[in-house]
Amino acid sequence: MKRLLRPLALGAVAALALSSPGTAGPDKIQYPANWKDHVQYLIVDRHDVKQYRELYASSQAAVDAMKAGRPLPDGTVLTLVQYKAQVDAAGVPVKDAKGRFVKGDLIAHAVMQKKAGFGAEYPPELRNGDWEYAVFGPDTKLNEKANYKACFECHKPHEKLDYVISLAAVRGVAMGSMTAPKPDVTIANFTFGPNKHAATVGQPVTWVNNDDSPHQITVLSTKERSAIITKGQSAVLPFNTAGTYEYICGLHPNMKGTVEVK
């Protein structure tokens, strides 16, 4: 018998609407007790939410298989270890002496981990092949009010990169991404600047990363996405149609823009 879970989103993580009690569901995965242990393989600071955050593997393994784009072995645990940014009486996130955000109380622990068979029961719209996904809080329980659809469907489209996100940016290639000198938007400190572009009819634009974190540019209306760029990476989507488009980052979409094509 399938349950539901209520949606509810925790800061960026969420995911799943369906579990049940047999290959599905955040209940399969296991608190990562020893996740210390684990291979640190990227530490992102996320000015949108004013967090930072450390990403591990549970093998060396694994960080290999991200660096040569393969898949990851059977058995892969990853954890995104949140924490709230220190922030001074303004508001801003306080930065040590190598312009790193400096973490303050942690806020969770996402966990995603490849198995075989997991996820088998999920519809083929929403199942990210042998990947399930669970938020444990601070106090390591599991969080079983997290919405888990969003986790699926954030993920879903990068079934290239075995749906880890974070793996372009260890690999520091951006697959199939488009090049060109000159940025007409800027990524910086996770806003597009400028946050409204002006185009004409068959001019493309390219969007230049500037950010420690991998972003994707996504149009609301045609639903097209550039490939995953990061940083020192640049994007380049075609407008061949007058109108006002807008975009956002396919991966933190609070990261909001406008085209606007004449």
The other form holds:
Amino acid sequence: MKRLLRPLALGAVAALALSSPGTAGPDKIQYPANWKDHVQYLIVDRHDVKQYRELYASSQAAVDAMKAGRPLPDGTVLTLVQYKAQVDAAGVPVKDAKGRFVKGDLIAHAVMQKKAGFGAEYPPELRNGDWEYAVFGPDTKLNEKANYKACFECHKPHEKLDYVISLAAVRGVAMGSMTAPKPDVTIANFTFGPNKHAATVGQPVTWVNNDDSPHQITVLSTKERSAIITKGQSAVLPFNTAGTYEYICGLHPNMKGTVEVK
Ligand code: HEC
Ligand SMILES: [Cu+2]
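Structure of the form predicted together with heme C (HEC) (previous: the form predicted alone):
Up next: the whole complex, starting with the chain shown before.
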């Protein structure tokens, strides 16, 4: 198969094989056949990609660690089960009595596993601690064509959460909601409103998240990122130079907005 990385010469691979079972890549991870017996810790409605997602952890200890904001135990397997959201004739996701998406066809299982030694072969700019990533199709087979480099790149900025992005939501729920200040931009249903915000030089801009999903402001030109904000939380970023700043959500890069600073 095509590997994510081929940094090692053949000789080096042979030498490495003595100490480790294989080189870096998704085939280190087994399909988690018993994922239904794992602990379901979160459900995410993804408005942006019209998906319903269930998140499972292989142990209660892993969930407890997430709630406490501690690194996850060695051996943890996290499984994100992706389903299409059921949509109406206009393509809009149908909602249940609680306003949540309704599960449609199974798309894939995205898996991450933490194991001592995993990750050692990745260059530091890509390495996600001891985590490795894999995607399995509805047929439970490894998807060898998935963009594995993107898994590392998108989860990498969340080092403080042990690379587990949903940890922010789990902690947010556990900590209860916070009262947010008056927002300049409100995030709802995965959109920034207003999409274009007029700001004044030297005055910070405040975003408030009204979604159940966490979001993160990421300014493209400056690479500045806010903290991950969960429902009811706010993010504040300073803008000290006039200009037009495009930003995206660091978790959902198809969410876009602009701040115009004068
Ligand atoms: C564009 C950014 C992005 C990319 C690329 C990405 N993820 Fe994630 N991932 C997320 C977000 C955001 C979440 C939080 C749950 C959600 O919103 O669906 C997440 C959650 C997860 C989870 C649940 C545990 C956690 O970290 O919260 C797993 C497992 C996972 N992703 C696996 C993968 C795999 C495997 C790949 C590569 C094939 C991948 N991800 C690529 C953004 C990304
Ligand atoms: Cu987002």
